[in-house]
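Take a look at this single chain, the form predicted alone, given in structure tokens.
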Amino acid sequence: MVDDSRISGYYKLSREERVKKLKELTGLSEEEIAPLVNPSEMDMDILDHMIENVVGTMTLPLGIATNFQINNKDYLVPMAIEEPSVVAAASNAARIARPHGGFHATDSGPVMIAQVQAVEVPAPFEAKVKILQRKQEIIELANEQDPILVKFGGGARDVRVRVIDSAVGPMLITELIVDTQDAMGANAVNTMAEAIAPKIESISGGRVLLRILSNLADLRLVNARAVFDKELLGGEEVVDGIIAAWAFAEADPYRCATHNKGIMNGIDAVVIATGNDFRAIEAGAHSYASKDGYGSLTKYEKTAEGNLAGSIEIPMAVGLVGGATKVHPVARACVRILGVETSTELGHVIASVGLAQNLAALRALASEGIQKGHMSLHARNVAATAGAKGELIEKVAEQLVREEQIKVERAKEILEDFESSEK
């Protein structure tokens, strides 16, 4: 936990100075921060046991988003992503939300759904009633599989049953509703689904096939909201433009796909940094956005004072217990930087970053255009691709931006000129 996430001129510091400042603010030890700032310090034995056929690592840039205040608490937010402008945009949007209290988030609890599929059921609707009549028996059997989860306040809470039509006939789907506490919960709910499968077969007279969790975690929702100051945004005309840009996404799935991708730029970056499953979060988010026809995960409207009110609602199946979050040293360091204590608090942070990221993208689109800021930052990548190193990266990038010629070929020419003048 940090006292204040506002760090003036953080982006102007050298990488070494940023690391030093981060250590001062978070209290991370040299041992904790070493794998984060120097990938060569990574223990390959740990990675070798995480997946199969390990040969090395793929390193992503990891930046720190500043200015975030969520539920009256300040956060420095680690973000792992290769795309330029994302970290800067999120930080700037968080700054614009601060005068009105930052972000406010709530959640529906850490609840996941396990599905048990039964086919060839002679009388599926009768079987549905029979299963519901034995709900408590099924819940008790499920909870026997994970006494530790139950001890800490979690476990199976409910059973619901649906009969669905399919290309191969009717199916009876029994769904187990499980409170997973601070775990993402995949292993726990899958184990419970396996355990109750024989009982579902016995009750229904059918044959059970799949027994697995659903990544459409619509019982594990996070809602976040913020008011973005109209003057800091650039005036009421910009506010109106942002609302019109959002309305375009609501009305058109071609635009909405890119709109929601922008939200996920921020969300995935934090999910990856904390060692959580970004594929599960992506699947859940886009499935949820499609429940009533594909739509925006965010909403925008103007307040009586002319400021911009934004909100987001999104499934957020993340955890702090188990998996890479506990095993990977960089993920552990990122969780320490955040200072979150529960999976729901982590979900609050991630959803708030998604809202901030979306606001920043819409503001750019509605005012200067997305390319101006994005390409300015991209110029550094182009300069490095052309072979520039050290201070020359910034010098070449600055000239590329001035000339509005952000191309590798031009960067090589500028680099040659700088190198010739220094000889």
The other form holds:
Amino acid sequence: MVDDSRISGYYKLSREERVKKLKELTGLSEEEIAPLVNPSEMDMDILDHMIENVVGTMTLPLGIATNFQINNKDYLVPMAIEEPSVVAAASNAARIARPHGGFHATDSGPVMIAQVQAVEVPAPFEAKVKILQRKQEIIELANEQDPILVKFGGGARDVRVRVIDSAVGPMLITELIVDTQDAMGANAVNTMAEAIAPKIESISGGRVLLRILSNLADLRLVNARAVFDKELLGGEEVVDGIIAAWAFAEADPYRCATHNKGIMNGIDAVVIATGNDFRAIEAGAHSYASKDGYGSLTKYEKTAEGNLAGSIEIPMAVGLVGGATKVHPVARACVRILGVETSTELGHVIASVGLAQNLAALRALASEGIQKGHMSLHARNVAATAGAKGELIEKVAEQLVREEQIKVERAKEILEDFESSEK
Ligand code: MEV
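Output the structure of the form predicted in complex with (R)-mevalonate (MEV); the preceding block shows the form predicted alone.
Below is the whole assembly, all chains and molecules, this chain first.
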């Protein structure tokens, strides 16, 4: 947890200075931060046991998004992503939300769904009622599989049954509703689904095939909102432009895919940094966005004062215990940097970053276009590659952009000019 995530000019610091500041603000020890700062120190033994046939690693840059305030708490947000501009854009949008209290988020609880598919059921509608009649027995059997989860306040809560039509005839789908607490819950609910399968067969008279969680985690939703200041956005015209950009996404799936992809730029980066399953989050997000015809995961409106109110509603199946989040040293450091205590708090942060990311993209698209921002970031990288340090990075980059010549050779010349004029 940090007292204040509002850091102006973090990007202007050298990497060493950024790490120093991060340690100061988060109180992380040298040891805790080491795996993140020096990837070579990462314990290869741990990685070797995470998947099969390991030969090496594939590292991504990890940046820190600044300025986030969510439910009155400040966060520095670690983001692992290969795409330039994403971290800067999220930080910028979070800054624009701060004057009106930052982000506010809530959730529907850490509740997952597991499905048990029964085929060849002689009388599926009758079987549905029989299963519902024995709901309590099924819940108890499921909970026997995970006494620890139950001890911590979680466990199976409910059973739903649906009869669906399919290409191979009717199927009886039993769904177990499970509170997975701080776990993402895939292992817990899959074990429960497998355990109740024989009972479903004996009650229904059918044959059980699949027993697996659903990634359409629509009982594990996070809702987040923020008001973005009209002046900081660039005026009421920009506010209207952003609303029209969002309306375009709502009206057209070709645009909406890109719009939602922009949201996922932010979301996946935090999901990856914290060792969570980004494929599960992607599947949940897009299937939820398609529930009533493919639509935007965000909404935008103008407030009475002319500011921009943005909101997001998204399934958020992330955990803090188990899986890579507990095992991977960098993920553990990222969780410490965030200072989140529960899986739902982590979900609040991730959904807020998604909203911030979307706002930043729409703002750029509805005004100057995204290439300008990309170019100035690219110019900074080129300036740094040419050897510029500290304040000179910005000065050299500005000149490269002005001259519309973003090349390392030219950056070296400009740098030499600056350095000789300073002598
Ligand atoms: C690029 O990764 C993301 C954007 O295309 C999102 C959008 O168009 O809204 C900029």
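Here the rigid core means the biggest group of C-alpha atoms that line up within 1.5 Å when the two forms are laid on top of each other. Because the structure is predicted, anything quoted here is derived from the model rather than measured. Positions refer to the first chain, counted from 1.
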| item | value |
| --- | --- |
| Post core alignment: residue 408 C-alpha displaced by 2 Å or more between these two forms | yes |
